[in-house]
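What follows is a single chain, given as structure tokens, in the form predicted alone.
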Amino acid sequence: MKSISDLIKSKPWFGWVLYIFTIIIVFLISLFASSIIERRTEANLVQQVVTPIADMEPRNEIWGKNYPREFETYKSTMDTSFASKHGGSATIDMLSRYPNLVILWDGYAFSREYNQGRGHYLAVNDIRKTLRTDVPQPATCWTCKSTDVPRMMNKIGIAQFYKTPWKDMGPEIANPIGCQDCHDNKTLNLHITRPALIEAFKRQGKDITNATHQEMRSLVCAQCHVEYFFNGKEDKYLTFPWDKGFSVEDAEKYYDEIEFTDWVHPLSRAPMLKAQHPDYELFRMGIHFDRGVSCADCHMPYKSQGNVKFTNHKIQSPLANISGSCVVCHRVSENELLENVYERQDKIFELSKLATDGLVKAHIYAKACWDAGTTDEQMKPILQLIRHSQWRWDYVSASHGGSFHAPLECARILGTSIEKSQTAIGLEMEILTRLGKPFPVIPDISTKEKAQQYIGLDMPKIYDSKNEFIKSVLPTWDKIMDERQGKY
């Protein structure tokens, strides 16, 4: 047998072979070395604490000398230039947008405002100057808007925090949606801090404790953007309707059984349910949560600075950040990709505008019939028609990106939604045409300052109420959350 110097010698292209060969063994494994030393680095930067964390730690700040990275994308959510074509982190007032959603919420605090949701960072401040804030509203309503939350619920008692008056509360609320929300102080691991969706998954039968990490990247987002409503009267306990399953089915005959209703519509007198934004009992339908996908894969992509890699903390539309997230997976251009989820996305609104408009004429006909003398008994399966007509519209367009997250369950939802307001409005021609009365002519309502004028809203009175709200009371809590920095 010849050795390896004698075969060199013999055919000098074999010695170019393994130069070339070696040169490759070397290179990889050079590459798994680099791998193992940024592993062990990120693991360091983990454990070498700059500024020890409290137990629940409110402010970002403090989290931030830690983790500077996350904290400084973290903060970039504070930018509102990104508008898709139909949603993003710019201020959209969609009641000017379509102001149909003026006479749908008449008598409920959202026909006063609506905006598109903007970044975390501002989450406090949104609420804080929000004219549905203006209306008498529990500290409920502050249980997704901050860090302060787990603090005071740990403080006076979860059941407490919810019954007490959502200003009472408001000097203690300061720091917005943050670190300590989703990580635990010491290990980082991600971690619950709202009752709500642990209750949820006991009523189940699930120990949310036994999640997998992947699981929890979606968990820790499922806290807040889900559906949620105020249990009880006095109560205002924050529960999920999640106890016969996550459709809108589900949830609809569980608020049916227990004769939940959110208000009672002053046209229709219908009793009316308001979906909050069940983004992620509608993310659990689409195609991406069956593939194993979590909510950070595509809104918190990885991002590499140096030798570290490091989760983005710029929670946005995955939209505004293509590269990042989508391509990673999807191996087409930006551009077909944009496309693609527009053209999902403008079939969903199409059947949405056919539903509000759908839902205008039958809350604008169930008048009418209530003005001619119409029983309540006769009423009532019309009034079940509308409150579950609105209810499901409603689930598909208070969720943020249902449209994407899953097309085709939010068309069927959106299909069954026309369909029972097109029943509705047909049981109140027959009445109208029985009784020998005209249809009622649907109003101008072309703008949201026409629906508002409609419904009877006086906007000046509601803006000088918040604007002296703002000017009076906002500046005393600022002050007293300055003097309570450190002291927590």
Contents of the next structure:
Number of protein chains: 2
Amino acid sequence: MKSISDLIKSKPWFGWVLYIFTIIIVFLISLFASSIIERRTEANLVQQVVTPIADMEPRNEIWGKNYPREFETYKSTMDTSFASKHGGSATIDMLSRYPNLVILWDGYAFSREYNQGRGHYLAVNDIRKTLRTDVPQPATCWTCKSTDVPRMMNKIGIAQFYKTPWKDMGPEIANPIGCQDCHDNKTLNLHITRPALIEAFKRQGKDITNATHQEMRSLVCAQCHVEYFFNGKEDKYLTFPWDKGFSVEDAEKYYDEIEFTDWVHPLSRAPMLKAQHPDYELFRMGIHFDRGVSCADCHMPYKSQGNVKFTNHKIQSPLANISGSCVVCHRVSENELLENVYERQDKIFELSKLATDGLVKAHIYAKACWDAGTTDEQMKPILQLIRHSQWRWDYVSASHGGSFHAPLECARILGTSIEKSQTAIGLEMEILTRLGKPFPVIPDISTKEKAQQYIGLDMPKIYDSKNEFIKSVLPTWDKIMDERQGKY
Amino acid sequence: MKSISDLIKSKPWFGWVLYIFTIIIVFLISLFASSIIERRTEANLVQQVVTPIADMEPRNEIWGKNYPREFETYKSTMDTSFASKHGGSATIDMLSRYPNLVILWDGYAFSREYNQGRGHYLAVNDIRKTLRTDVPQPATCWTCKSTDVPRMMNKIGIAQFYKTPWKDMGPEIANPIGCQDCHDNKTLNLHITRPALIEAFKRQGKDITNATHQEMRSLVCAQCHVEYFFNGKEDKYLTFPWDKGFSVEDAEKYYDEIEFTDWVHPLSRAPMLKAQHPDYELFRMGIHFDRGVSCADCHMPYKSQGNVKFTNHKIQSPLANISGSCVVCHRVSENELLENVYERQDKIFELSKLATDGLVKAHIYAKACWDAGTTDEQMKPILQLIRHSQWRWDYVSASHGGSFHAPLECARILGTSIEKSQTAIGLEMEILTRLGKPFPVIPDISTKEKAQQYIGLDMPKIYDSKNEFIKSVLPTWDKIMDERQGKY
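Okay, that's the form predicted alone, but what's the structure of the form predicted together with a further copy of the same chain?
Complete assembly follows, chain above in first position.
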């Protein structure tokens, strides 16, 4: 500094230059500081509650007033353009695409209609309108569809909720899957609102309240995206078959031991199991789970808007947002990643096709055996093979994204399914040959309509009944809910 | 600097302190510089050729004089302690472990002996001693075993080499798989020495000389680690069945079109295919290949000795060196990675077990059909199913590391194998029932010995013959080679 003071002493103008320069620099630094403070303040504002949220508040738009970004992205789950781009229609009609399924689910409501699932925002709309709810169903079917469920369970009790008929509960259920299902109204922390998950953990000797935040980012999804069944002829108590573990064999053993049967197949007379989307269970078998990735990491990656970084609540296939999802970890071109996923799906699909072809044949040959006058005893091992084969195929098939979450596990399961259905067919051929009967010809089931006709579904009647319900009953439900204006 | 000169002027001792300090710093910097220069010089020395290497020099120890690190690590492929640790014995006897295989390979030399492969250094020793070379074999069997092969092909011609009887070629083949197989003697560049790979590429319209260095780091391995067959009854010309592509179905179609058959199964009379280790083909179906990883990246990761970083030529399972191999890219604990691999292997093994159980039954039931007097025409579709089913199972089973390289592809292939063998069994049951015959009882084949007895192998006689060969013929081969002392 000595030399600088010397300089100022010798040339006084230099002091002024230094003075002005310092002023400019300090001014600029202050601008930056101000911007930083402002952004922080804004970020805090974002978290500020504008409207207090009541306990068990089911209305997502009320939550949305406080959390507009999360709400807006959540609301956009009504956008089905991605599915439309990749599947040909906003709601893929799986029975039209794979008419084999009609035969596999003969005697069960799934043979009437089975469409690709859509976004959370459309959950109440879609369950109201599906042909599957035109047969008598318990309110258990509502459990995963609406934020009104915890409210009603709290009001009338869990067991009473489940055993109420589905249609009786209708006027209470208006708000689709949303905020309150996963978030605490005071702290916004993730929480579990559905008893079945808590109870399943308990029976496994685990306390779900000990779950870490990262585990909760999967467990809130596992409230619904799991295999389940309705326990008890009257109770219809929602239960996860996890007591022996999370594998397909563990659940199979569980069902076999309690002799649970979803329905008896009218063709083969096999005691069938219907798999529900065991997404969480299959996800647990894959490498992403092994590496500590959660559902939200890929299906709800963060998003930036202006200065705010928030969790994107447009829950969807990561394939609709590869750059925001996969590429965060995998620095590989989007196209290459997409091809990797499609390759996995194609291979699983190839095995799934072999499995369903075998199962259709096994059911129809079993019917021929019964028609030929075979005995219960001879059919018993065959029916068990069909039960297990279809359960295993369905476990993979019903799972959303299983062929990506755990491709090898899916292939393994399908391999065992194929072995079982083909073994059943061999035994059936033996019976038919011994009884001197020809092998049945597989009927023309090349379209949904032909397959539904083969199993004897009167589809025009079913459609009429549903349309009548939509026209006459649904408006009364909406009216009741509207008149309450949130006064529960 | 002005102030420092002022200081020195005012306090002369400060000038001396500065002077001595500078000397110390410069001395230390010079020490570092010297070390860097020395290391560079040493590294250059490493690359210096001490002994010139002749064209087609087969003796690995001659190459080793110039490249001691590479040679020493190569030589340690004689160490089988890893296999021993993980399998229970230095050379796992696969027929004892899986006696089913004896039935599947009935009528083929593999039913005599099939051991887990060992290191490259032991290749000549092991092929000399296996019971599979006691039946008449062509010199084609030597192709992948020795650095003497390119020398002999150059001397007598490729076609002549293949058609020479294996035993006649014996005295020429002394040096196991080694340096010259993959390296140019002048430039040390990777090169292809086996014609079959070059020819297969040519038939696919590709010029292998256009391959990149990274591709060559897999292609030198693909000279041998591939599916192949001996084309022509007399010619026994080594050929890769890649004309239609690299998939298992591509090769199957290729073999079907040229009506190639390795042997006719004595039980089922099916025209069989024996899969050889399609390691490269299956590796191409996996994610590591997709991401541009080469064989050498994982099986020959670099190693440091003192100042030299070199490619470890102890080619082995990466599981024997997870930290040096996998962890370079995957920053995950060794135990976790190991578990991930074992999980894949277990799932593939489960499907493989279903496949072999089905195949054993299919062969034995086919024999019963023949015994019952069925016709060629009725058996034709069954034999085709058995051919394809066993081919597909063998494709996965014979591949080294396929269940890791491409687990999902392996599961897919095994799924189709299971479907085919089970379909065959069903058709066989139909035939037997129609002819009024009981289903055959699967014999006790719970040990290798029992299985070999069932298919009628006179093992004591086979062992005697081989021991006689080892005692009387092998020493004469060694003597001839020793006397030449490298004068070819």
